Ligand code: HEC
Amino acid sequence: MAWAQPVSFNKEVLPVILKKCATCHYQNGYAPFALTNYEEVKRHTKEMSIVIPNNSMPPWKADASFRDFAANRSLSNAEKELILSWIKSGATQDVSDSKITLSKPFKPEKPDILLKMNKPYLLKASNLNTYISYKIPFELDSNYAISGIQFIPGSKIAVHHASYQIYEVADDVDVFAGPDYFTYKEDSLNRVDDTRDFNYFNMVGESGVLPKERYHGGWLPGTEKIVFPPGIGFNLPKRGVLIIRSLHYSPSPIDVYDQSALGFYVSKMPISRPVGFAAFQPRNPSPGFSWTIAADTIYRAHLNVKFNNDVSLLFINPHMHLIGKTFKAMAITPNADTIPLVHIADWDFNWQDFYRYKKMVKIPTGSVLHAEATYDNTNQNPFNPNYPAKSMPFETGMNESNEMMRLVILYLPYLIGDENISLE
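Is it possible to get the structure of the chain by itself, in the form predicted in complex with heme C?
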């Protein structure tokens, strides 16, 4: 269209790139190159004209037509067209101000409390994915009401994703005793049951009192600080343990040290509504569930969970391993209404989010949550770690030679008006 106004890089394209790409693509950021000014963007226009139309960048896996979430990273159609037409028309820079660039790299606001790994973990140069569980014990001067949280990776190139849990422990537990971490390996698969982790990390009281979970969260590149609405959050106990339960490191060609941390933002008001969480997995024996996915098959696994109270959902996190393909969850109310919860149409192990709803989602008493996950254990699946395909067991741990179906929710007991509370 010869009569169309040329697209301005500075005024139109760059603001979109800074908002939707530079959150990961900045100097020494999560992505392999920066996209923060004209020269950097210009250098990558060829790849951009592939990854933008095929939706692989920005990474965002939740199907917004089923359920959209806060902090959706994807580009709108208008934004896609804008960038692509700028590339098509020569990717030129405006004659005017050429100096516009990202002023500040994306640094989180300094947290009030920082819990950091005791020692840097040495990730040895290897071609292997590494999974560890790291214990961060703490003793503070008092309890704190927490309304915001931010995971801070130590090594941006090494840390691939992480999930973490905060526990209060019995008074007689010496939180500082016991090892700092363990590495998940084939032979330690059984270690993934919670009670064994607690014993391993010396978190159980003399009388057998188990730790109480206070918070459960997850992080991957691009996940920003999480802030809860007023009065909502959790209470960080005075003494306790933070476990970064599955800290996944990407294969690294060089030795890398990582010392990741979790930052907390203290609430000015008390937390009247502590966030609850639940993790659901199919268990044997349940109808139609088999512990193994046979080689050369497509397998469907199901979860059905009944809600016995009105709850308000805040976050949802579907989880599978490498051969997962799709994940869909919805709630069916007693009136047979369907509440869409999350749909991943093309699962990618690399991009699994703790999805935050735009507003709280009410699930009425008596509703049943249905989830269905599909797995492709054939060699047509490029992510299949086995060639030829091998049968894969369902397990509860981190290991790429097994599969998993887990759905984690963060929720509150419902109060009238919750469905109008924004989480954006």
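Positions refer to the first chain, counted from 1. Quick caveat: nothing in here was measured; it's all calculated off a predicted structure. Take the two forms, superpose them, and find the largest set of C-alpha atoms that agree within 1.5 Å; that set is the rigid core. Compared with the form predicted alone:
- The Cα shift for residue 410 between these two forms, taken after rigid core superposition, is smaller than 2 angstroms.
- The rigid-core alignment places the CA of residue 296 less than 2 Å apart between these two forms.
- Core-superposed comparison between these two forms: the C-alpha position of residue 33 differs by no less than 2 Å.
Based on the form predicted in complex with heme C presented above, generate the structure block for the form predicted alone.
Coming up is the bare chain, nothing alongside it.
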């Protein structure tokens, strides 16, 4: 496509960049630099002229031809040509642009409530992955209805992913008593152990009443703020504990301090529909069975889960490790109809997401959730951590030296009309 007229930065280019790039590239955001006004964009046109044509930026792995999602960051061919034409023509800001106010610095909405790690965690320089579980106690002035949540990594270079849960505790629990964290000494498939964790973090009082989970979520590279429609979300209790159950730090060549946080966005109306969380994995075919992905092979795994109730899907998150290649999930209804859910044709461990549907997706009772994943354990895979390739355990640990398959959904019990509710 040839652009006959000069491209206006403020009228044409900046709106695209604010929508597709600035969600990560803003001051103090997850990305290494900001792209929110003319000066910032101009400074990085050389990099943009490389990463836009090769599709490495903006990062978006979900195949829109299978199922498109809200907040799709990928650039259309027309948007690519628009930006590249502006760069080729000199990346200027014409006189008329100076009268437009779009180039004011982009400022993301600040959370209403911020819960932060009590003390920075020191990740010592090493060639090892580190996993910790961190307790963040809180006591607020009241209960709050929450319609949005955002994990805020304290260290952009160290934090790789996190799983977190919010608990309400009994009145006789001193939420501030007990240690801040523990480090997982060895890798384990079943990291979450309620009995161990609740006792270690002093979350059970003399009454013996167990904590009640109010929300379960996660964050991975690429995940933005999670937001819900009016009346949907969760209730943040007045007193409770936030546990970052599996906080994964990538190997770092230098000492790094991390003080991650979670931001909460208060709803203007009560929460009448609390969001549910479910995580699925392949089933062991027999007790004690151990999977192995043999060296020099393309391995395929699958999972099947039957739904016993009508549900409405809001978000979906596929997860694998380094040698993952493709991931496809769909629901097969009792009438043999296929509902496409997500397809990752070119997996990238460094760019994952909690994909938000444009509208809620109804899964009827009796449907089977079917997911397929492939893994490339050959020498030809540049992401293979082993060279030469060697056999790799599957579904026996969370460490990147192993492989795994997970499919996470955020959902609601279905109500008539859910499929018409926009999540944009």
